[in-house]
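There is one chain below, alone, in structure tokens, taken in the form predicted on its own.
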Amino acid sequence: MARSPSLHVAVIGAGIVGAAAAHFLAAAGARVTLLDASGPAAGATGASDGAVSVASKKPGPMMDLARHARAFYGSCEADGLLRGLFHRRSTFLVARTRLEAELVAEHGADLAAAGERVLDVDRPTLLNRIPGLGDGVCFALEIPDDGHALGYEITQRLLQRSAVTVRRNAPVSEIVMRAGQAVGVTIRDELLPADAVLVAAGIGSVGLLGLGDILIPRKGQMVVTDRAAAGRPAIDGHLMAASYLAAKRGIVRDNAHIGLVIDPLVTGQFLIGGSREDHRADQATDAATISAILRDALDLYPPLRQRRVLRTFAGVRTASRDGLPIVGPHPHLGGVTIATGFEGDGICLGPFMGASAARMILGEAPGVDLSMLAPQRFSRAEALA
């Protein structure tokens, strides 16, 4: 990126997409003050399950973006800024009846459509690589080149490398424009100037932004085990049901569903999730969702019988209207630029997203394609209507 030393961008959202943009933006000289309501990786980014998976990604443009990212998590990690925090690990897609066989062989063939890797593994195989598989799983694929991070850790390493101010509780509650140009922000009666804005505030950027009828909350509940194995992940991979794939791919759209992922931790711990409750804002559990997970979680993997609940969280994503990231310039806020709406893809797309969004104010062009995310497809949309 080219050195901008004079430039000084405000970044609204500590998590790991801002946390990333606010580095990259560091990294190329920039003066940087990162700014979040309360506090880095508070938000999803702190409430998810760490996949950097391509697997889980519906075909078209989210599953070419996630090659990208996860390539680009590759990259991060082998000239050690992310040393030692991203693992790479199998992705398993698993189905129990034949309508979920068919559509995980569906899903396999789209993956390899885009380049993926993808194995075929018989029962015998399956369950040497995972003992105790439960005895309806009728059907597998193995995606080998996905991968894992801790959205909290990502965050902090980005931040430990970086030379940016981190104000903590400093909730944004306008951003300041002159003569249609962005100038600074407000923290409650401070004027913080700026020269740049990034709002990466998940589903604070709605009210800073006016996007209500654009941005909807989506909440997602999750289980988290005691430890089955001692400093290593319990299992060979990652466990995820064809219902996942299922609201991945919007055939299913109830406000209740889930769509399980057992997800083996670098502790030994599972985390199990989850749920997918569209305009839920709230963080609480409650115990009939979280009993309809663990049910599905010991039909697929019945050893978890053998575990302890040690806690469960809600976090709340935030979801576009037509399911795509919203990423850009703001289409009628000069210096204004846009990094939000990435659901349940955060971890994964997180570092990527935020170093395209850096570039972007920096007037450079991304490496990729990034179009398809621009915020004024939307007010494209509303003209043609």
The other form holds:
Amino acid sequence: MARSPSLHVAVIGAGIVGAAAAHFLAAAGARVTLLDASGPAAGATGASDGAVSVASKKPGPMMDLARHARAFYGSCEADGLLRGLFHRRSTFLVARTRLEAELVAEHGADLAAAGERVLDVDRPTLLNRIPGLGDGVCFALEIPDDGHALGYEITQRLLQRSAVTVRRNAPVSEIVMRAGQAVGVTIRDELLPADAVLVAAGIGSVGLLGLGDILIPRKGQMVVTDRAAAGRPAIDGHLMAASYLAAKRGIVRDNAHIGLVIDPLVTGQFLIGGSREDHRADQATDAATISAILRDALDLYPPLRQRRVLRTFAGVRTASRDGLPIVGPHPHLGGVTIATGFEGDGICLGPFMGASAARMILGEAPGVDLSMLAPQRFSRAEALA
Amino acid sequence: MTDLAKTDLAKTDLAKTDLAMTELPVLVVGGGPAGVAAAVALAEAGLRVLLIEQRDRLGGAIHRQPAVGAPQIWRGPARHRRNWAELASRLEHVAERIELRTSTVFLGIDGAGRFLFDDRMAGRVFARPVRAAIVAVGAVEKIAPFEGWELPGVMSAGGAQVLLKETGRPPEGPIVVAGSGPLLLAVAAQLARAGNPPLAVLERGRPWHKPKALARLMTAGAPLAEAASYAAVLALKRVPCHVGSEVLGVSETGQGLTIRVRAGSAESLLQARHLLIHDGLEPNRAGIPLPAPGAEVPVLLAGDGREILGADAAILDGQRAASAVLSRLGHAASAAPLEAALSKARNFQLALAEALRSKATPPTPQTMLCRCEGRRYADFAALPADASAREIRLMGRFGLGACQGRFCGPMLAELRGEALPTANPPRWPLRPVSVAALANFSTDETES
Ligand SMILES: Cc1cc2nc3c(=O)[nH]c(=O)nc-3n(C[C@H](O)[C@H](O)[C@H](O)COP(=O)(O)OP(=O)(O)OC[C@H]3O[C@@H](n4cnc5c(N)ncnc54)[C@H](O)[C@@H]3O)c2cc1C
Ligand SMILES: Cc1cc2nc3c(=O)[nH]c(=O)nc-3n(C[C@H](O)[C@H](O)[C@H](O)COP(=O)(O)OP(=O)(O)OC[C@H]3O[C@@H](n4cnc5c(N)ncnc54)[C@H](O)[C@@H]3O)c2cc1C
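Can you switch from the form predicted on its own and show the form predicted in complex with the partner chain instead?
Everything in the complex follows now, all chains and molecules, and the chain you saw is the first one.
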């Protein structure tokens, strides 16, 4: 499958996207060096939830891509690569006001139009599925074909099952160009020669490629509780509040919005999130935000009252100006491919997008039309330096 | 405050800010000898102090009091009791400047610089602005892991000591005390006094092979006398103490434990109901945030939480930290000759460590390292040698459980031969906190 067995690709960033690209490049016979400033899953991938969810996506290309990406998880789970790491479970879209109910209903119609199964659930059925659900919940839809995967587990598995050379503590400061073509990358004083370079460095891509006008960091704070059940999810589905949909559909634009999700992990713990703080690239959590998340979570699902908070953490989503990921060849730098801008969807999209980026680098067409993600789209307005 | 004072000071914004700053307390976390000594010294210098202790009363590891109604079976060396009584009476004198909050856990500093506390009685997390902080949260016990240490019936010697002090009753049935360090003798002697002398004390080190270190210890005075008194009790109760002897593994048999012991090249089996293990102390640093030296709100460590120097030195170290805070805040601080006394304590600890230095047999792959998440040595060995902090936590699942690595952290560092990389920024909460209490969080504005 590989063009040349000697093709050496330097992949910058060992998040889920870089790890997937590296895995599939190596599987196709390329020689791959995966470089990370810290280590695998050091960025958003190790500080996120893992909803592999179509239910949450904005109608349009994102919803369609998410359906492909979720199906890709299914096939990787079936062929053994991701066995045991991808768990099917329903997403419940829940509304607590009339306005929210309208929003959820509208979103449900969009999902159905995209081909997604959408089930109406009345309150008694819902209470049967999620005992203890808050009194305020007045409307809900079930999206039964969603799933969950932990970004760091996926990253680790992709790297274990491949011959990729992983270099930790290897910050890339520069992509070295000669005659318009990438010839390698600089790591401190070292020049690592490469025939092709993939930039999958999350928010670090900004510095490497000068994308400050195109990408912004969006911090998210989350909470992990102790176990409510032993070795199985404590409730029968992922609770996604209308506030999360509102953010995803671009209805709210305030800088410290909380899009509430309550995610039952397979360990029996809950993962509760999250804030959406634009232009924040730090990983600190603060009591005011965390307590606001918890107050909202208690309103939606009061049994959380019995849990204890074990940890809080924050991750940084990399959001593009137009809300779509950036995947494809750099318009001016030969031999450089970009795969970033996955915002709050990169765990879902990551393996599929990494595999697609690998195919692009190998000169093959990705299985799905990804032209709307091409970096080229920004160079019309200004030079993508 | 009178109304007059209020109007006077409210004249300029500057005066207002000054007042707010000077009225802010200095935070002291930990009500052991170091924390209480620091709080007293600060209050005596005229500052307001907020003293936070997670337990329901002051005392720390050494002056832990029996629970209400339980008998006091052991009162510790007279010197320690005198020191504590003196601190307590000084505390009385400056009580109006010290706001004491017991049953309150320090949760760390959040990303907005808030000092966070969990009021366990009220079920509420609160924040308080402070001028400076002294963190004196004591030590954690180390253990050298071997197969079966996580079984019921095995517990840390320090934990057993706490139970003994609080309940006034020793565990029932035959007990073996093993590991390394002076605490083995202390706990064994306390058990003997309480009516259940251990079957045996097994010390891994061979102090008789380290004559130079022993000679240095002989000049120690008070701590030496303390050790001698424990040894005397053990001799009287005919408790055999073996050196150069270590536990290789333990398994459950019927009602009790079968303990596999090695001394030199000889192995033997012991039967007991309880195995108490301990391998020294380490500063309790897990997640303690230390801002840069020039930070607006300085945070200093004191006592065993800074350096393991023992109970006498902990008092001095609390005073040292208080002096440092006072001079940072522009107050005259007494330059008492603390450093000399601290370095004497340090030399004693170094000699002790040298006398007992011994390498534990490496754990087998099956040996449990993290009880919270059930992670074994094989899981740890499978991590790459240059694994990042995040890989150790997320992929190794070490330090992810309820104790947040407070217990397995030192163990892993020992096995790795270097300190574990720390999470950056440090994480709060330092301890698990109820969802309801944290949801109840009130901000600084309403608090102060
Ligand atoms: C709070 C939160 C919740 C989320 N929940 C979900 C969810 O439920 N479902 C979902 O699908 N997605 C979710 N996401 C989004 C998802 O985590 C990200 O989209 C995804 O992890 C992005 O992966 P990545 O590989 O592109 O980037 P990252 O994981 O950020 O990886 C980039 C890597 O590049 C490295 N790097 C950066 N610069 C350099 C350099 N110069 N040299 C070398 N290495 C460099 C970094 O160290 C890092 O390891 C969430 C994100 C957050 C923050
Ligand atoms: C298990 C054990 C047994 C010991 N036995 C002996 C002995 O027999 N003889 C002897 O001479 N010395 C003994 N020592 C040593 C002696 O106790 C110490 O040298 C001395 O107590 C140190 O004082 P300190 O104030 O630094 O810490 P400590 O006395 O440990 O005090 C720390 C205090 O901080 C509190 N704290 C911790 N974390 C938090 C938090 N997050 N929020 C609020 N409060 C918190 C603790 O409850 C504790 O009261 C023992 C130590 C330990 C750990």
